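Presented as structure tokens, the chain that follows is alone, the form predicted on its own.
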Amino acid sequence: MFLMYRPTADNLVPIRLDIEIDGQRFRDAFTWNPSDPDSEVVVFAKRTVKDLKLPPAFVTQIAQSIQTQLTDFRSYEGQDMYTGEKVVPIKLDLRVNHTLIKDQFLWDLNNFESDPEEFAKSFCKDMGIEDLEVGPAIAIAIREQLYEIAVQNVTSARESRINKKGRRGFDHIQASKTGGNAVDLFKLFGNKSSVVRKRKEWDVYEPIVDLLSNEEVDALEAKEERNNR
């Protein structure tokens, strides 16, 4: 089955930032929306550099890497994309500050009932998470694994009508008539969907938080560190 691959003025685009000048690095993960105007970039960004007190060689590089991120989003605008399966494995391993979280499970792409924002929120309350930085990283992660899968789907069609150029008008037809399909690539990761998880693999997939000492933590941003070099 085909779709249309069409933002929507609701989607969010995950950006992720690791910029390093002059010894000093600045890392940060948020969401942008795609409809709002380029010049807002450059605004965002002298914005960052001033409260962070960070160096103004960073302004440039933050509204490149962010500019970069929203040309690559937006480059499969009017695409076609292959919709095969309709419940996608999501993982968890991430930590925020002093918060470590492990967890694992499907995410029903037809269900719209919730974003991942919406996730995120019940997550940290049910697991009694406070520190609010935790939400938007966990949604964050969703968001970046949902777009993956999306891009993999819009390669799936293309390598499809490769393989069938002789019904590629006829795969596109078929694809406009199925029932007024009216769904976004983008509902994908942006929208709303729903969240599985297997009674008979709550024992496996049971969500896993930890919260780390200083010490932990400093073990684990010199990893870090090193991995990086």
Contents of the next structure:
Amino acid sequence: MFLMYRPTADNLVPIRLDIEIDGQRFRDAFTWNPSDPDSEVVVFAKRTVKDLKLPPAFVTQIAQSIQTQLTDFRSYEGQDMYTGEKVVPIKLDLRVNHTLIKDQFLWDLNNFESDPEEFAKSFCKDMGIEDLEVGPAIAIAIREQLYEIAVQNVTSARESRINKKGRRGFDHIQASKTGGNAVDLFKLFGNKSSVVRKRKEWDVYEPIVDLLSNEEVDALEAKEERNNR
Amino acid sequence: MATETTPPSKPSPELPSANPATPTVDVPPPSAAATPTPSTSATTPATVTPRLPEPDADVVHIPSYSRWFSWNGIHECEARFVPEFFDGRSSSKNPRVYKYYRNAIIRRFRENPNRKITFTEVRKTIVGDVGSIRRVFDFLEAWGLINYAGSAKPQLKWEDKETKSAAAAAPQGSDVAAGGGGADVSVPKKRVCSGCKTPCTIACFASDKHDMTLCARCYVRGNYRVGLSSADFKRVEISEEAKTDWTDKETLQLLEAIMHYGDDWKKVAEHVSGKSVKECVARFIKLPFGEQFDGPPESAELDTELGLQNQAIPTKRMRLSPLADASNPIMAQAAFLSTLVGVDVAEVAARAAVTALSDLGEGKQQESNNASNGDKLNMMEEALVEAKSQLEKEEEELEKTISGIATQSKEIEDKILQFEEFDLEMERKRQLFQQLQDRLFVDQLTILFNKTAAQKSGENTGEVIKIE
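For comparison with the form predicted on its own, produce the structure of the form predicted together with the partner chain.
What follows is the entire complex, opening with the chain shown before.
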């Protein structure tokens, strides 16, 4: 029942940067391949600073931030985590430039063929999204959630192992701890004859893509700024 | 190394045979210096000399060593230089993903080919991990498929020539091999290696064609930019370095000498203090107009001679300045050519050019006739200039329409592909539904039979089966 931490076949790391130096703020998000050598981090930081014409002080900060996030990731890599039947709900709620996206769907953690990048690409294609920056943002959002879930799994697996040494009823604890946000497929679909969702749930699971006007974008940005402070 | 003489004609736009869908692609001509024999699979690039750029937003230039590129295929040199996508070690890195990255980057660049595109703005729009995207980007940039000659400008001032031509000719920013653009090479007294960025001592290896300098260590280790081979580099002793740099004064003397003595290189070398015959010739060839000036001007060639009046010139630079500001680089070039050539020759060439033009039925006939009758060379100039510009305009329009058509057809191809996929999906779904329908029908039949059977055998039970 214990598997290595490997939510997807290629295991890309979602990296978020939010650095402020001398009043200049740099925010970014992208995916990083952890099998790239660490020397690439500095190369990437320098390239980004050069392309965006940022002051050179950003190079070290960016490199450090990426490195920290990578190290965190690597500390979970190779850890055992519980994955039984593991279908988790993923929620998308993000805004990229003028496009607002809300969506909810189920993701099978056991199937390593599931690829957030492919999902993002076909999502943009199917929904006819023209802004090219949306795709990467979706992939990153999915990966971040998968990462969160995996982290929870690893910690709960650790705890249950500790508990195992102390008590019996191991299975009972496992089921309750790790079944947290996973969807128990059997419960959901066991006694029904159809896998098709009930009509009333269709709205919840339907993707919503909104194009915002400039004023709406400004209003939302102002709200986000206030929330961040 | 034999020197080839290339006919001084304007390079005609070629369509590479592999991909009819790309916009018109221009291939620069090989320089007058010999090219290393191009081996198979595009390992050795043809030399790229800084040539005057054509001011046309819809024509995309790529160097001749990248003519293997096609939208739908993957060439073996791509598999060699970006192997991570082709070795099957990672499930998310496969040729399909590589094609997606590559085509997305190139498409993005070609939306605005006059502007250099940065890696950061491209990776924000591509779904994938930034490390792989960056490697594909660097590969494409090194091979000139993007950001190629994006900001080359016509050269007129001798002192700026070297730096700018070095920057324009050498593709910049390649991380694949050591050291990208030859921006370091700018009339240096001190040679800095473009590979390891250390100052060179004792001896170094220079490639004039690509304006690169490598220290001995980098040369031996093979730290070249993509596409170079060891044959491109010449050994240069540092101790003699200082002597071989050409100052402006020497270049000026060289040009004056050429003007006076023409092809007599011995006299030219005498006139130029401190340079041997070979050096003079080599230097002259390297000048940006060198390759166009090849032997006596041919009267039938419209492109080389516009027959501008030649005046007795004390200093070429002074005379160049009135026309040097001309937006038309051809004009500037013609100005230079006219200064090199005698008055009589220019006149003869001008007349021949005018007759050729009038044969084609372009230009203002009356003005040319008047000019050829009288001594008014100025009017002739104007007529020729106008005729020339009209010709150019037509060519530009033609190129624009062709490339417009090419992009449109590519778009239509994409759409057709999408529709085909969609059709396929629809067909599958239809079949699926058909199957379901059939099954449902079978179920209904069975139930019906069972019902009738049950009724016959078990009438007393009185069960009613509802068929949903």
